Number of protein chains: 2
Amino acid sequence: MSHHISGLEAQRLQYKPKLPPVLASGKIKIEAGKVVPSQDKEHWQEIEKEFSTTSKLPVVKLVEGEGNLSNDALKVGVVLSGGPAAGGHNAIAGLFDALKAANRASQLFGFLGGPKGIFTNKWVELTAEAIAPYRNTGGFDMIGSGRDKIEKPEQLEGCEKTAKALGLNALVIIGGDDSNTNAAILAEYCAAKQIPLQVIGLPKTIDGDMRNEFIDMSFGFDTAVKTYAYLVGNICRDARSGGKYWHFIKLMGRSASHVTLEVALQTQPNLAIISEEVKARGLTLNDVVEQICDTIAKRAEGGKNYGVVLIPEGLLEFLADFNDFLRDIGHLLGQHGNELAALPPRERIDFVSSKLPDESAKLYRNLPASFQETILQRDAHGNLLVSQLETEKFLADLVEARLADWKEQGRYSGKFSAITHFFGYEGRCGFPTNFDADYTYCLGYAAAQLIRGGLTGYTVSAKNLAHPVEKWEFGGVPVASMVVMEHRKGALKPVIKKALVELDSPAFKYFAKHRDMWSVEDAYKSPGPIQYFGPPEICDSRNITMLLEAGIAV
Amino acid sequence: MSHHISGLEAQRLQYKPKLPPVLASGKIKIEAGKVVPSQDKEHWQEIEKEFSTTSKLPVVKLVEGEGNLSNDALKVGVVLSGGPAAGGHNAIAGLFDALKAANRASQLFGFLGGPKGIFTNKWVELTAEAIAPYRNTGGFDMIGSGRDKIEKPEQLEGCEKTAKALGLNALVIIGGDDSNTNAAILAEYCAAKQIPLQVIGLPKTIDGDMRNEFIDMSFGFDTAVKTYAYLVGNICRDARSGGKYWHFIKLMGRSASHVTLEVALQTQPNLAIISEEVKARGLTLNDVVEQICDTIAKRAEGGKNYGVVLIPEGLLEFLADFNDFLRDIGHLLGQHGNELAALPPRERIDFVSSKLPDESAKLYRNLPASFQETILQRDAHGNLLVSQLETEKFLADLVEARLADWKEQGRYSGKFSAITHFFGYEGRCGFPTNFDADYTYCLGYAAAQLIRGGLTGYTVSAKNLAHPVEKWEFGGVPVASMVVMEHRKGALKPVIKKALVELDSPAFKYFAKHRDMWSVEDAYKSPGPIQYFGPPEICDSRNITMLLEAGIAV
């Protein structure tokens, strides 16, 4: 055995990823469906004006048949962008064998570091033997990654330049909705200068923000959620086997809570918070705390002195005084820093409770000591301090003290004692899990079918996930139909919006009937780790999201 | 499916754990080898005053045969005691099976909660119907677990009282080395009063420092260590996949390094930091913090501004100066603390450098400003701040503060941002992996052989385990055999010391070979999740140390 390979990655590369009927007949056609108009009922005109030639694009399905698709020989560039997400070689292993049924001689190129290699035509060409070892393998390192956007004049003119170098006929930028968004404008920017470039995106992203009535789920994150679940399900059961600490755990997403929902749904915590509703009912930081305080409370006079809560990475954010007041410290310290640090220590809380408004004030007197004083640090680079706070201890420490308080006013008696975790990278570059293997696969197959039928400006659409791949229905959505406009650093800009979670939605709605029962209850549940080779409901199963969101029981 | 359930764990419920041909044959015998000597040149006379009874017991091993157990019915106890470890419900299940095997008519009762529950005489009867849901189950769960000893006198005296309430033939003692030493002195407490209660030790612990002669590994460290380079795995692909993190990832283990080093030796990382090789070599903060910047520097060079770090937990206690430092940080805060917090901040880092011995005054200067105004602050209780220091992030600031040094230096010029880790929880209460599933309930079973056999004051032992099931021998080793006096708390107590990683050992000697090529190159290996159906090289897999340690090449 290779002293670089595992006994499980060794079997993993001999994994066949499966395919629908349609795909794997090799009869496909491209069926177009209706142009769907733009989402966003405020800006349409810009975008219609922004995408002039892709924003009137028909949706279209990947269906059996034929007639429409090039056999000529290819030459195609792929691309990964942004944070890594399980399945991206899948996804340029499908891509290639997709690509390579069609016409022996097409060839495939990976750029290398993300975008940037496109515009400092920095690539390796993907043969059947470079791709070979990373099959079915997590990560992004086949190529690697990069943060680089593609929206200025100079990288669309250094991709314009690499696509003529390379002779290329399309390229795959394979990412979340800013990548998909920059896939557009390219798109767009190629079909204006009549360069003969196609642009197709493909849905990545753990947190399971890039979905829509098109793309039931982007890829990546039943990976991930599997990986935290199986995480926050030991420590539940160590909770429990213990007796003794309250676990608070934060789990990546700073936009969405889809990630915290999905791994409270498979591991039935004590308490999740999730983001959207945090801001749905105008919550502050002190209600979240209380709402802690409360299950902690409740439990202890059950005897049970521990327990497991989750956080979305980004709650901060969606509380309805946080920013405010983070807003109010930047101001007083620009306003009077140099007071400030003339005054001894136990002045200095007073002082800055007197200057601050008043929802602010109170905020900061509920503090806990030592964060009144962290708070109005800053760091080398004049940053607050704050902004680097790490939510799962700063809520903690909020907890034990509001606690203590709780206790002297007799509200409370138990013992409380905290150990915090944070879990994200870890959920990113692991095996796929045979849904991931699976879908990119054919996420990339399909790629390669909306190139040999001339398309530009789509990315990847994807339905029936939450059945078996035989029912999967792969097509395109173009790009400018997902957009809305938004404004960023002052200007208006084309994004796909974020797939926030609903509250009014099946999984959420699961989640709300049965979280009072949790809350009291050890309902804990272990979904241990992922599982490649035992029966087909455990190593093929769907995550309970995408479940309950086709209608299907849990 | 029950809500509570998931899917693997409905599989593993029904999982049949292996026993050796001995075991499974129900013809058991138990044969007396030699009596061993106390390993304690120094101290053999106060163990043999300790443990007049219980000091000079042969090992015994089980072989084939009959004659020599009991098929009486007996009543026996069983605690967990400590942290815990994959594989306890499965040395109660062994338990119960191995005494019900015997005499349908015998009786298992579980202690709750720890040995409190023997002391309080709080127990639940253990019936199959009890015991069938925790089959192969991780966590203690199934009747909790504690961290009180059993060794003063009104703590023996509680266990006795209980013992004679209930009418127990045995107690069943599951845990560490702490725990095994009190069986011990429970063993001999009831033997010079002539109490008719058989003591028995189980070998846990994930850390893996409870092996000898007699014992090849503790049952958890299997299941702990393959969880943690599962993740580690993931991050060292996660690392190389965006290229610009460093990862510093602290792993559980206060006392021996064995995790740390396995875990490496699966996942080959950059570098792994082994308590024991510092301690060995006398190395100082400064000089790891200088061999973790050598390393990335070395890798910036060739375009790496990315890596994985691995850091045992106890880590700064095993360094030549960091106690020395606490200690005199500690009393010059005691000498000198309302001088210091008289003077600006400014000030009080001179003043601090000048109080301190040389040595200390060197390791203080050379801290990162932010540590060394924190290493004088006091938390509520008058303890220093430091001593809740997370290694990890201390590590990572020097180690950045260094960097920017060296840059000014010219001696670096890469980037360095680092992302820290601490994995230690996650690994404990998860579904043990087949062999600790296996080994638990062989030990569970074995202990009812000896319990059969009428013995007392004796810990399961367990040989071959690197090698198939069917090789496996269980047999019993004397306490007393295992001891060793140690001064704590000004007291010279029996103790059975900890096995740290020996510097001469196979799977040291295997890591100091390799790490120089890990260090520089990318040969991260991505272990993967446990498995549980796959191929047997994978699901049975030992883990590296074992292997290496039973002469098996890897």
The other form holds:
Amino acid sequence: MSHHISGLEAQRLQYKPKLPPVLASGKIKIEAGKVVPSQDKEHWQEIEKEFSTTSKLPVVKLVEGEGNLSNDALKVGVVLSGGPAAGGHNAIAGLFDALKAANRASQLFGFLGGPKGIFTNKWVELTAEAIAPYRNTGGFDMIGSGRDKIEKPEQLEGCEKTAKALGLNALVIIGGDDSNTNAAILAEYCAAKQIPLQVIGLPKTIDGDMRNEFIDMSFGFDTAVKTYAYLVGNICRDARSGGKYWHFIKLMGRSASHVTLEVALQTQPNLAIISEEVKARGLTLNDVVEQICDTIAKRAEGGKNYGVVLIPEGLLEFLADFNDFLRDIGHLLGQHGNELAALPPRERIDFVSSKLPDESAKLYRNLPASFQETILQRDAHGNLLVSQLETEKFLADLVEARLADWKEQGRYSGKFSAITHFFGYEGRCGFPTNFDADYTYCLGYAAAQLIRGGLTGYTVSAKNLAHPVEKWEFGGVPVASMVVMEHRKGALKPVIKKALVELDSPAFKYFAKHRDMWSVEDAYKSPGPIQYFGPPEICDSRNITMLLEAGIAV
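The block above covers the form predicted in complex with a further copy of the same chain; next, return the form predicted alone.
If you are looking for partners or other molecules, they are not here, because only the chain is given.
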């Protein structure tokens, strides 16, 4: 790392993350609870077959006490997987500190460039000196990250070979739902072959969709939403100051709208579209355009030709008329992906149209040219590259055209000018909030205890996060119990079930109760930049979603 660091970087390096009493005491034991089967009742037999060794493990909790944790010197590997999220470095630091606290001879190895670093045996030993410049900083640049999977036989065998060469006792995979599923697959592979490698996952994703009854919040979400809310709050103030622009802002959230909902709660824009509500109501693209135009027209009647619209990046996948279309595209790619890849771009449109059902073919031909190409691309996990779809510009153009029609019909008399934004990467690598700095350090610290307890096939669980750190509870949830079977690349694959915004949740209900007022009034709030020093109610504040879900008034 460069010696030319900012004043804030220098100060953040001195921050000491807080630990709950059970982790700080050093007297920790693992308490086993109940076995929780997957919620996917339809495919339970497939899940049990896929994870025959690790599918009947109990949920565990870390409690104060002594008796069942090893103090042996351990060799542990750690890898960062997928997109960055604030706090990843602190997760590594917490893991390192906990291992060293138990036995100074323990070693930590960081695999370089993501999961590929494991099965190609690319690593660096992480010493106290190597970790020191990265404590409480953002990014994943300590060891890098990647989106490679661990599922093919040659990848699993490569991991086995590396583990044996290094003499690893355990591996910690820091990632989201796909990465933790990979951790479960590797754990099952090792357990079935009696390879003495434990595998533990940590819940990371800024999208906030890796949460359930065992995990209150994925790490990185808090920092990301506060970063975006600061930017959106600035734009709300700018919209009111200039009085002449409508801002269409797309926010991160490939599958779930947690980010959009939280940013809306923090900034109170004129309109925030929640994908899960769109799906529940069976809304089409035309319905969403009408909704936006209605809001613009109502504000124009009051002389307000400006406003802010928040759009989740995964919106298209939830629209009634796009849902079947995207499924058809997915099947086409699974069956004809190689043929398609061999074609020059100019021939792809006709090829795709010829293979799709009539309605989907018609929709595909009417998409903007940039959409037609991007909609065919997938990431390493088989997911649509929704962040590359300029949904915000697509919607702004459709709204402009609809308002022009309304003006001719006498339904609208205002002035419309749109500016579009996409806030995505801006939120992934910022300095973690005090919450995320504490949370990730605790996650790493807790992972070390699960390893010392001889466990494998678990993701670190975290409860009571809306409360002060002293009340936080950590443990482990078997990954197999969170898994469901989904169609990926034309075949059923095990994946951790994504947590979507629930329309009966306290956070959504609060939003629904207030949004009509926000749509016509300038009720904008400016949360300002993330604060690291000062009153705890500001610096250690929780996001609004977390508080509402815990029944805490906001």
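What you are looking at is a predicted structure, and each value in this text was computed from that prediction instead of being measured. Take the two forms, find the largest set of C-alpha atoms that superpose within 1.5 Å, and that set is the rigid core. Residue numbers count along the first chain shown, from 1.
Ser360 shows a C-alpha shift of 2 Å or greater between these two forms [criterion: core-superposed Cα displacement of 2 Å]. Superposed on the core, the two forms differ at Phe325: its CA moves 2 Å or more between these two forms. If you fit the rigid core between these two forms, you'll see the Cα of Ala165 move by less than 2 angstroms.
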